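Coming up is one lone chain in structure tokens, specifically the form predicted on its own.
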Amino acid sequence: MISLLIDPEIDFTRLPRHVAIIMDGNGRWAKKRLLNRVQGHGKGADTVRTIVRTCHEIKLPILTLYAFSTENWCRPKKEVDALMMLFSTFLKSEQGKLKNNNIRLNALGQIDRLPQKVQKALHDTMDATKENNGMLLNIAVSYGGRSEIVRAVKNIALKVKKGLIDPESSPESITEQLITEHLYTSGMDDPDLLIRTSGEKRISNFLLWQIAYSEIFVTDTLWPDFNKDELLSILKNYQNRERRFGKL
């Protein structure tokens, strides 16, 4: 990857371990330019490449990108089909770069709902990068925070039914840690920083459990216009915040 000029004002010993981004604004970016929404998503894919490259360069441990929600399946079929094709093409084009730059790809969400070609491209890329131990890149696709929690509860209930969790002590056995272990993000640090582009001030069903104490930064910048300089500026802002986790 191309080396980046890094802002000297950032303390790279105090970076967040996990940054999550709600990538919003592709459609509005396209509308402002009298383009169709699919062209906006295509430009947004270019921004993904830039942000992944930047996070890799500064050695961020975990980056999670919200690409497609469970609610997005309700969008017009033509747009969904185009998004799936774009996602598949993106995975195929980036597989070699991810592998060669020690980035491991992981998927969060209801992957079985994706078209077979997309599932194959996704699994092929995850398999090709599974031995990488540098940055972890999570793509949340066909993902919903509520459905993730429901899935975790169902899996715990199934273990109780199978006797893997003692039914007599199961109420006491169900702890925050147990639920955390049954989420898609099991074994990962929770996001320290959540970024949302496009100015919308809502969570949109994203990592509802995991962002309990995440710092939140909302920028008016539409995702296709988001760049490394703004990301680095947000990281500087993050380093000036005092994280108390409910304590004084």
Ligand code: IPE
Contents of the next structure:
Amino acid sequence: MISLLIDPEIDFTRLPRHVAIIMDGNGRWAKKRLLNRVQGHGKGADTVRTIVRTCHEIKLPILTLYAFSTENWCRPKKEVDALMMLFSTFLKSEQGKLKNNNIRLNALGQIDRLPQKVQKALHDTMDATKENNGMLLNIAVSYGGRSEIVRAVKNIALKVKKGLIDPESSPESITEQLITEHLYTSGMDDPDLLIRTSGEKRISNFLLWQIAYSEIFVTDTLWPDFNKDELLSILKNYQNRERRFGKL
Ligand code: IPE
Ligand code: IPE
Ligand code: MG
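Hand over the structure of the form predicted in complex with this ligand; the form predicted on its own is what we had up.
Whole complex next, starting from this chain.
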């Protein structure tokens, strides 16, 4: 912690407020070592612990981790089952640490599609950490950006029907702000920085609305090999970028 604070190259007063990470490459990491994919996911979970700890140490306000997409449900049942098992064990083992480190856990996605055991572990951990006001840790699980937008639009339509948005139901009341407020990330700043590991230069249905002006960083490092030093060097790179938001 001390060494981080005195690192002259990072300005800890100008950190991004929200970092989102597409944690990709567990399968390739395993393949390279002639291990099975599930062993890669297990090692990936260790990286999650390291990165959450680092983000907590540097006092990052929001960290969002993409753990499982709506499309990932189409993977072989054996892999999906193993991932679900891993999520619940991970949450149970981390709950105490999250609570004690003032980290609040939040889930983004179609939680009701998850097995009961995982839903319970998620709800237990969210409940145990709900009073925490340090870092907000979002886990995107069974998450898809398009389905998130569809859900928001449906909820808005329902409210319009009930006259809750605008008694006149004027289309003018549908604003960017209104849609933003109906996403899973309601009330949160958009990600300033989006990191994807394992070299793939695509978004894979992650936070489609929220990343409109995020800075993107793709590293070839596979998620199980990603570490604190690389995260810090990406933060340095971020601080040297000029964000223009379309202006001059
Ligand atoms: C990311 O690693 C984890 C999940 C999507 C659940 P992958 O499992 O996608 O690993 P690769 O891309 O096959 O290497
Ligand atoms: C994106 O990785 C989803 C997560 C990291 C959870 P994928 O491995 O599913 O993405 P594609 O299939 O390479 O686009
Ligand atoms: Mg992948």
